[in-house]
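Presented as structure tokens, the chain that follows is alone, the form predicted alone.
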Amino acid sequence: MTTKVFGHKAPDTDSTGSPIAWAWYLREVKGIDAKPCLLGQPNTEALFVISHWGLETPEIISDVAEGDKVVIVDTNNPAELPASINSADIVQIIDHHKLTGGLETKGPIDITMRPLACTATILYDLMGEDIAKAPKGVKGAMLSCILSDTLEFRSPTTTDHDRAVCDALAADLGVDIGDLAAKMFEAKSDVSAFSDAELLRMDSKEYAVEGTKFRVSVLETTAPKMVLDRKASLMASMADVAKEDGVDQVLLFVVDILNEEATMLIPNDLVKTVAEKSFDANVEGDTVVLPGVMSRKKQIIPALKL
């Protein structure tokens, strides 16, 4: 049986380019049978590290079958995961995140959870020599997935490991990592093919605080402006996101990666609330700029309070 290796809904470069990496490796190295998915459409920043490193795009699927063999990489929230993901057999975890809980395996698996920026730095800790056997395109896309993750080292969730296996896999494909990292942040930034719910849905996760649920979303960008000119529907677009997906609110942080701050979409008095109390900020308007926030895991969920 084929094992299904692939990371979050709502696919990022992280969990786009680490599925291909992982599968990679079990299958050329540990001649175990396995593919990467993905579980959705990946981010237009994804997609170009997949046509800039001459990959094949995963095969995106919407669940999984009773008894499929999975490994998760970069998730191991079962909110982020396919409705039946349970019923399958997982066989492995590799992620950075917290623990979450409510996952259910047949049996004992390998689980590694590192408190590192990237999966992909993970996935070359736990290939160690054999890194050298992997092509091009594995090597590119790992080191895209660090410079996404780390947003080329200015998040806060960045180590010295993230960097040095970063320059590590740079210099051994001769790449220039401000070079690759400004075509990949200018590929996320346009996302003017992208309907407002599908921009709200784009890079986000559920969270709940004193029983409300919250669809907390992040765009990254080099160019904030193209995002906030879009304020006003985007606003009134959260509504209709919330409860088709069974959340009571939307929070939006539009991410300036260049300038390292976030701004964040204040529609109503309960988003307000959470700004005013979560990030000690002063809300007067519509938005509030929050100085030196880049990381959702660190610095935003972290701080959500109502």
Given for the second form:
Number of protein chains: 2
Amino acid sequence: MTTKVFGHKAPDTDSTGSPIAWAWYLREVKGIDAKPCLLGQPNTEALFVISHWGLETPEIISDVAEGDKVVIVDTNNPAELPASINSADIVQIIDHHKLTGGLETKGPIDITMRPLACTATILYDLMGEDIAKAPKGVKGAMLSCILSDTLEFRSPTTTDHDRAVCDALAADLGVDIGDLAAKMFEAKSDVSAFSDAELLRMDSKEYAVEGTKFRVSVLETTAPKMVLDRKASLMASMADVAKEDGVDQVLLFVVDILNEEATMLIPNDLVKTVAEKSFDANVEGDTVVLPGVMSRKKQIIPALKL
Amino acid sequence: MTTKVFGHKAPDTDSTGSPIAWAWYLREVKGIDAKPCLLGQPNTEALFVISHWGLETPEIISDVAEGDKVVIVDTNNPAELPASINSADIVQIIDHHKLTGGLETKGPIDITMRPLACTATILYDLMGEDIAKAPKGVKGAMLSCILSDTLEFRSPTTTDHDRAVCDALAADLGVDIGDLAAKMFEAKSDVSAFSDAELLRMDSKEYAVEGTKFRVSVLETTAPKMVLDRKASLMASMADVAKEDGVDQVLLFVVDILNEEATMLIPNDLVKTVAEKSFDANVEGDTVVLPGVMSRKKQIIPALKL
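Next block, the form predicted together with a further copy of the same chain, ref. the form predicted alone:
Shown next: the complete complex, the earlier chain at its head.
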């Protein structure tokens, strides 16, 4: 049986590149029949990374069957995984997020979670000297994952170790990090093809504060104006998305990668209160700029108050 | 703040020795203020191991306080951990059991779970070359953990890697494995001081089959007669223990370490049915011998049927 290796739904670069890299390792180094899969259409940055490194686009799957052998990377949250995940035979989990609870396995399995910025950094450590055997595309995918998750080392989630692994991969490949990151961020910033609802769901995690359920959405971009020009229709779309997804409110943070700040949309008084209490912000009008805010994991979720 | 390192409630050798070994590593190698703790009185084998290697008995704690820094080894099951565990600051989990679900962390943490027989084997791998710095007592505790969890390599949970690590530690310490294991198992087999209810709860995990809740208890011993001579009062005690602990039935497997078989007590028709359906056993009378059955994790829990 082929082992399916996948990341989270709404795949970003790390949830696209890490399955490709780990399936290569399992197949070519460990001799395990494995293939990467995607739980949805990859985002524009991930599509650029696939194309840039000449990789094959993994098959998109919508669910898993009972007894399927699966390896999960870049998440351990059942809400971000196929509906039938707990009936699959989960053989390994490699992740860098908080332990969510909810995943169960039938027997002891192999789990490696580290507080690093990127799954690919953990994969690099697990591969050890075998990374030398990896083809250029696999190394390139891993390099791109780290640049994406660290926003080229600007995100406060970045550790010295993520940076060292990224530098080692770039040196090995002879890649100019600034040049590659600029191309990746440009690809991610081209959101013209997406509807408002798609943008609100593109990079989004649910989080509850005192019983109020939020969909906390982030758009990382080098062209914030492109998104903010659509703020009126984005705010109008929030209520529909919240209703359809069973949450109370959508929060949207437009992260300006180059200027290292986030602009939060303020559609109503609830969100205004959240902005003021969580970020000590002085809100006037329908947006507020939060200097230095780049990371949902480190700066937004832990700060959220009502 | 001192980081508390502990294993599961009703500590056996692995849940006693592994906290001692890992707290040593965190403190002396990593420079982290850490100490081992116990979630209850260690069993007689663990007490022998502490005494044999001249170790200090860790403090017994009954709960953790909000914000306490804790490292969990040898379990990830909230039912086997202090009531307030999810309000503590869990910084690391090292385990070799199935992923249970239920533990949550506030941020990304360090988790290493491997399908090996013993936590101490994982600790050895994580320590790398630093194991050379460990005092005799720490190496001895780790060696004892592996001998205990593998029943001196007799348990089917034993992997080649557990055995190799155990052999390396024994060679380093100049220890005769057979001699040490015999002393440990003799200590574990002396159950004369325990009440029936204590014996039924000594090494026990809850497990549900089609809605029926079992307390699956195991007694590993080199002197099965000592336990089986008490079978009438043990069976009489099962109903009380089940009621007090909120389960439907206690199952007791007396594992004969040297003869590599388990004797299951058959107090009623429900348990008779379980024995027949799960182990294809031909039950006559109030006990049944299950040849080759040594491991709850590998052979008992996965087989249980109603």
